[in-house]
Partner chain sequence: MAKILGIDLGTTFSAMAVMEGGEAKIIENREGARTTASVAALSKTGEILVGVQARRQQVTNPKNTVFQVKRLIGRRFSDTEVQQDRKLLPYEIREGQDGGIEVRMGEKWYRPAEISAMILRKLKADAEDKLGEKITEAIITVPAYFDDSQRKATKVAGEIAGLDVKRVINEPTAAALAYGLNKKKDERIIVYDFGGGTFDISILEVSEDTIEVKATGGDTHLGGEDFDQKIVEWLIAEFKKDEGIDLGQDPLALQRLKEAAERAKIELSTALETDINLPFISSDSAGPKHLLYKLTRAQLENMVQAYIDKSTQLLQSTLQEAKLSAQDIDEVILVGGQTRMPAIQEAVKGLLGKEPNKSINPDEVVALGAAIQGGILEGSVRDVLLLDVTPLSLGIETLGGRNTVLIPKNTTIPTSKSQIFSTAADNQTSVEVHVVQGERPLAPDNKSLGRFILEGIPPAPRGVPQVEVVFDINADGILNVTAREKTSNKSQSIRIEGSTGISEEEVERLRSEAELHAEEDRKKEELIEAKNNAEALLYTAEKSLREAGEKVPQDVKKEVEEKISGLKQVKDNGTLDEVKKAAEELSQTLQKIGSAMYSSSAGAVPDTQNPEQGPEEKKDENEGSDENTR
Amino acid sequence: MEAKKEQTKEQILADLEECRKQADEYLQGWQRERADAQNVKKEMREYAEALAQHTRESLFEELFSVLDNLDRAESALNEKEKQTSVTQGFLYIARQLRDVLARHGVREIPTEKCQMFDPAIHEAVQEVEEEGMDPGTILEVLEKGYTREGKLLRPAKVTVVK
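Now the structure: this chain alone, the form being predicted together with the partner chain.
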């Protein structure tokens, strides 16, 4: 009889211990979930901002290839063609597009001949020998690079001196 009682008491204590452990575990799980939920809210706000940013940036990136082609068109013009008023009009449209992008914080990466190639902002498309120029410098800018608020949107595509 006595032994049985003892065992029951032990049993109860063990159960209690188990319950405490479980309660603790549940409480911790709950606290963690609450914290997670609040954090998710904060992150959602940041995420929404990042998403809006990303949407803008991907639109800009698509517009860059339009700008590239406008640049190509401009450099294909001869002096006589440049003087016609229709061409002038087109060149103003190109300028308008650049102004729109500039208003949204898009900046051209200043890239010039003889500048050192830097993979952080330049992408090498080809490498050619060029007398009188230092190896590793930029010979020609093929497509301009752009940044926005310090972030690289697209590197400038360049030809590098071998």
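Remember, predicted model here, so these are calculated numbers, not experimental data. Residue numbers count along the first chain shown, from 1. Only the largest set of C-alpha atoms that superpose within 1.5 Å between the two forms is called the rigid core. What changes on going to the form predicted on its own:
With the core held fixed between the two forms, Glu149 has its Cα displaced by under 2 Å.
Annotation: Cα of Val100 displaced by less than 2 Å between the two forms, core superposition. A two-part rigid motion is described between the two forms, in which the smaller part turns by 38 degrees against the larger.
If the structure you just shared is the form predicted together with the partner chain, then what does the corresponding form predicted on its own look like?
Just the single chain follows, nothing else.
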């Protein structure tokens, strides 16, 4: 009977060791799954942020076209026309739109006539010969360029001296 007890005790110890191994295996599996779940959450946050960023930039691009047209309309007005209440309303809307973009971190690239062309922030859409001006000098700004948080959203479109 004593041998039977020992065998039972040995069997119990073996079963206990097997249970410990299984518990360790389950714990390691759970830890791997938890790490995987955290990685998936992180990837989903990053994906959502990238999608939101892309959506914002797409919206900004469309708003830039509206601003371009408002700028063209304003430049076509004479001083008397600029003083009418309707025109003042449209000019206010353009200012308001620029303010909205500024609150979202969008900055206009300062580009002026006689400035040197910089391919990092300008896009030459036309080259012309101009007496008395250095090659690579900006002759005219056709469309303003914009950045956001140091990222180029749209280069300024310019005419450059050959």
